[in-house]
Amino acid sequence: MSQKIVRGLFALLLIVLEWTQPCLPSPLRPVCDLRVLNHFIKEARDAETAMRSCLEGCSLSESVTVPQTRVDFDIWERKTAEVQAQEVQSGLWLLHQALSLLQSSVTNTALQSHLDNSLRNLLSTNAVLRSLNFQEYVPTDGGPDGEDTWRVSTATELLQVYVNFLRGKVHLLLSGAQACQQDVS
C-alpha cells in the first residue's frame, strides 16, 4: 500500500473516530486539527511540482472554472460561518469538477495518481465540513459562477489555484469554526 494512502486513510480514520467515540476527552477535536489540513496542502503542492515537471500527457482538455483564492479579511469576518462554509463549499465543488476534467484527460500515472489523493483529500474536506455541522453545497445549474469565481485554462494553474484555496478561504474556514474553538476557563 502506498504511503498517500496511507496517509490519506488515517486522515479519514480520524473522522471517524471524531463521529464515532464523542465522548472521549479530547483538547481539540481531531477534525479541527490544522494539522491535517496542512498534510492535504502538502500533497496539492506535490501535485503542483509533480505537474511542472510533466512532460507529456498531462494537459487539462479545456478551461475550467475555478474560485477565487484571495481574502479580503475585512469582508471574510464580516460573513457569518455559514456565508463563509457555502463559499468555501462551493469552491470546492467546482474544484472537485475541475480537478476531475483534469484527472480524465491525464495520461502521465505518476500524475495520476497525485489526481486521485487530490480528488480523496477533497472529499475528505467536505467530510470536514459536514461533521462541524454546516449546511451541505448543493449546487445550482452550472454551479456556482460570477464574481467569486474565474477560469483557467493550464494544468498548473488549476493545481495552483486547488493549494492556495486550501490555504486561504479553507484554512481560514477550519480555524475560526465556533466547535473548533478551546475553551479558556
Given for the second form:
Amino acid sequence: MSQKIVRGLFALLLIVLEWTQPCLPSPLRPVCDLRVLNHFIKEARDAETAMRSCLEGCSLSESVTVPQTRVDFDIWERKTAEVQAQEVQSGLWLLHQALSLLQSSVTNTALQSHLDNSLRNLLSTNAVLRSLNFQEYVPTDGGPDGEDTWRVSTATELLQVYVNFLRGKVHLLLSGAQACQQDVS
Amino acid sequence: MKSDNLKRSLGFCMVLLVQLSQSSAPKNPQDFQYKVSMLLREEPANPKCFAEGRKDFTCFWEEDEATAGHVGQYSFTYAYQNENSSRCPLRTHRAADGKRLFICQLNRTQMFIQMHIKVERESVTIHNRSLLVELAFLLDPPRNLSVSQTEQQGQLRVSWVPPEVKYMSDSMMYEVSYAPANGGLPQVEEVQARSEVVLRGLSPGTIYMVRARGKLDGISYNGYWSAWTQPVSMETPPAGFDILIIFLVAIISVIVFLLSVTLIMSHRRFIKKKIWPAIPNPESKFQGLFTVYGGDFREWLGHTNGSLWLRPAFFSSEECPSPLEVLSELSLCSQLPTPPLPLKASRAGPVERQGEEKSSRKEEEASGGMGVWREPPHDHWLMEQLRAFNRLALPSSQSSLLESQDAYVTLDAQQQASTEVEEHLDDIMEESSPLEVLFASSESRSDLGSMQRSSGSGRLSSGSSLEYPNHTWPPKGPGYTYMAVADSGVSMDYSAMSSGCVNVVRKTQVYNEYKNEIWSEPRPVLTRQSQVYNGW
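Would you mind generating the form predicted in complex with the partner chain now that we have the form predicted alone?
Below: every chain and molecule of the assembly, starting with the one above.
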C-alpha cells in the first residue's frame, strides 16, 4: 500500500516537472562577427549578377511585396532597437515570401541554386538575429503596412531589393546590436 | 587722386589675394580641392559624386570656362527610387586650367536605395546618372598616424585613428605604404578592419617613411581610396647581437672542439709519429749497451759473447761486405783454395766429416759435366757456412756474414731460437747429417719424401734441400756463387746467381720440392733461395 502511494507521488512529481518545463533552452551565443552577414551579402550579389545575365526562364510570375531598403540615418538613429529589429524581421519575412515565389517560377538551374542559397541565408539571418536577443517578430497576415513596403514586378528588382536590404538595415542592426556592443566596449 | 590710388591698390591687392587663393595648389589632403582633383582623375561618369560621411553628399561636374554659362542656367535634380524628385542648389567654382566647377551639396541622404541624378542646362539634360550613395564614399585619410619600434628586430608598429564615421569602422580597409628613406621601392601592406599593423621584414638600422590611406571594404559600403597621410619616419632598431645566434654559435664551436679533441686522442699515436717521429733506438738490439755501459761500445762488446761478432766488418754495418761480395771472391766453381772467412772450430769436425763423405759420394755419382762436384773444399766450406748460419737464431737483428751463412745450414742440433722451423730441423738433425740426407736422397726419393713428411712442415724440407740430385746438374759456366744476404732480422734474402755450382743445383732441387708449398710467413733461407731462383 505504501509502495503504491510512493509510486503515485513519484509519477505526479514527474508530470508536474514536465509541465512546468523548468529547463529553459539555453540562450544562443551571440553572433557578433559581421563576416557571417558579409558572406550572405556576397552570395546575394552573386545571385543578382546571375539574374542580370539570365535571358530566359528567370522572371517573376506576379508582383511581390518587398520591404523598403532606404536608410536615413537621422531617422534610423531615432528608432529604438526593438523597432529596428521589428522592421528588419518583417522585411526578412517579406523577402522570404518573394524569393520563394521567384524560385517556383524560375526554370534556370543556375539561378535556382542561387535562390536556394538565398533562402537558406535568410533563415540563417533570422537565427543570427535570434542569437542577438532580438525579440522574435512574426508579421501578421497581410504583412507590414505600406509605408515600409512596395511592390516589384521583375526578378532583377527583387534581387536588388534583397541585396540592398541585407547591406543596409540588416547590417546596421547587427553592427549596432547591444549584445555585441558589450563585448566590444 | 590719393583715394583713387588707394582704391586701385586695394582692389589690386584683393585680386592678387583671390588669385593666390584660387591658384594655390592644395597641400592639405583633406582639402576639398584635393578630392575634387582626385575624382576628376578617377571617375569617368558625370556628375562626380562622393560622400564624406554618413549624411553629406557632394556632386560636381566640370565645364570649360569659355562654354560655361551662368549657374542659374543649370539645374540639378535627384530622385530616390519610388520617390519624388528634388532639386539641389548649385554653386560654381573656378578651377585651374580655365575650368569651372559646378557643385551640389546635400546634407541628408538616403542610402541603400537607388538615386537618380539629372543635370539640365536650360531644360536640356547634359548629365544623367544613377548611383547608390553608400557606394561612393571618399573619406578623409586616417588620422594620427604613429610609427614605433617593437621589441623585435626589423619590425615597426604602425597605428592610426580611423576616420570618424559611425557604423563603418568595421567595414574599413587600409593600405600602409613604407619605403626606406634613402630610396627603394615602396611596399604596401593591406589591413582589414584594424587600425594598427606590424611591419615585418625590415632592414635593421634603417629609416623608413610610412604613410597610410583608407577605403571602405566594398561589401556593405564602397568608395574611393582616401588621400595618403603625411609620411611619418621611424628608424628600425639596429642589428644587435641576437642571443639565439650567439648561443647556437657557442654550441657549435663546443661540439667542433670536442670532435677535434676526440679525433686527436684516438689518433694521437699516429699524429705523434708524424709530428714527433721517434728516433730509432738500437737499444733493443744491444741489450745493456746504453743502460749498463752508457753507450760505450767497446766495453759492451767486451762483456758480451763477442765470438760471434768478432768480425771487422761488423763494426760498420753499412760497409760490411755482404755475403754476396765475399762469396764472389771465393768463386767456388774455380780452383780457389780456401774461403776467406775462417771457420769455427766447433764446426770443423762435423763439417770435415761430412765434407769427406760428400766428396766421396760425389766422386761416385758425379756425372759428366759437373766438375764442380770435384771441388770438395769449396763445397765443404759452403756447407759449413750454411750450417753455421742456421745455428744462429733467426730473430737476430744484426746481419753478419756468418749469421747468414749459419742460418743457411739448419742441420746442427743446436738451437738458438724457438722457431718452428728450427725445431723441425732439429728433428732431422737427430736422424742424419745433411750430407747424408743429401746423398740418401739419391737412393730413394720416397725416403726423402717421408723425411719431408716427418718434418711436419714445408720448412723442414730445408734439410732435404740438401739432397743429392738425381740427375745431372745442368752444366753452367764458371761463375760465382752469390749469397747476398740482406738481413733485417728474421728474414733473409738470398739471391743466387746461376752457376754450375752446387748450391745452384740445390736451389733447383729446392724449387722442385717446394713448388707446391704454400708460403705464408718468413721462411728460412733455403726456401727463400728457391723463390729467388724463381725470380731469376
